[in-house]
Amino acid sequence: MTDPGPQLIGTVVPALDTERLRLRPLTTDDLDPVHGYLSRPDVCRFLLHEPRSREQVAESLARAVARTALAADGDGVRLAVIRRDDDQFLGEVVLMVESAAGAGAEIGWVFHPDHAGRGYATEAARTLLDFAFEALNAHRVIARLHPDNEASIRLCRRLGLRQEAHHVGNCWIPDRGVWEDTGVFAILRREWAGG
């Protein structure tokens, strides 16, 4: 059988189920829980922006809801992470096209701190990696994160991603008026065995 090549561009990201979780596209009804964590300084400390107002989160959510397919480099689809047994909104994961020509994807995650320490982020990120490698035929998946974000570094290591770079002062954060560092973790398709 011939390898179909990467399927990153034009793919609609569907809802994905795990034993405990459902990953589904965000909706405008998710405003309250998303604002619940994106308005927190302890969460935004590791993001590319300061805490967001309800109006700012609503605008961002409207853009996210409109994007259901990966159409070009830099495009991303945000998925709500829902606990299946009680429909509790836990956080979100994102899948982006890092480089269509290079068959590269990027994953990310943000969870409400109230739901930390129960393996939800690992389960959701593992499911997203499976989708990237199996459905999209990605060659390589990366995660970019703040180098001080120990929880995300541990998550990357649990998933089998290796640290490939620590870029110094490469990321301008307009909200803060500072340059910050970026850590880059990655894994190749041939290395992935479901984490």
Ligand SMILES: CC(C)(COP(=O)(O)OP(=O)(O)OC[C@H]1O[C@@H](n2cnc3c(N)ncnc32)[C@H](O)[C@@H]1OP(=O)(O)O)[C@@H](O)C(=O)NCCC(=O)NCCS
Given for the second form:
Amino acid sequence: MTDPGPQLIGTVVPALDTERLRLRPLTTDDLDPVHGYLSRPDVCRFLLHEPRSREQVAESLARAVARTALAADGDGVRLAVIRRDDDQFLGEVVLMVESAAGAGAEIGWVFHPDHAGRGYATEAARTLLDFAFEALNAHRVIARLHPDNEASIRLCRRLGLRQEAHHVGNCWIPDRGVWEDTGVFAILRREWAGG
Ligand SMILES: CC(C)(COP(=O)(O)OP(=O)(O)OC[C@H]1O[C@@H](n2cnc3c(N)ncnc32)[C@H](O)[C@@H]1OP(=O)(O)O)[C@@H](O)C(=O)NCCC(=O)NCCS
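Coords for the form predicted in complex with the named molecule, given the form predicted alone:
Full complex below, order starting with the chain above.
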């Protein structure tokens, strides 16, 4: 069997088009829309941080735009999700290296509530899964989420990810000063048929 590692590591994540959407690397010009959702308590409820100030979002964007390729475990590329017919900024998805040695990738998503309930997150995540399995030759893709995040769990199930774990009190959230649980969902390359 060939070593699948090199494709997951080092590949530049390009812009990806779907039927309704364009996924493209975030830029510093995206500060307003990204701050628009990352400053909201309802959006951050199940994220690993509290609502962010404009300065905090600007700092995280600066780090994000510096990374367009995956280089090591834990690295992630954040992609803006834009509606193609009117250029509306909807949210973002992220593609991370979970384990280079295991050809494992991780995906995540955050959308503005104004654009919920229309399948945009599903469409964007499906494209990211296609990219992970086809272009990066990933063996397994996971999503980690708070076990109370029902919208995210439904999204995982729509994509065909199965729940593999519920870790109890394993995740320290510095902003909140608490240990939280984590649900782990996963799908293997051989199971993926485009969702
Ligand atoms: C998680 C999150 C992205 C899910 O958003 P969402 O709007 O439920 O997901 P989608 O855009 O895929 O829309 C799916 C919903 O639209 C409906 N829908 C309408 N048209 C659809 C279409 N063409 N295709 C698929 N679903 C469609 C689905 O039935 C589904 O509704 P349901 O969940 O009530 O069954 C969103 O809740 C979010 O950003 N939350 C805050 C951040 C967060 O918690 N991120 C995850 C951290 S792990």
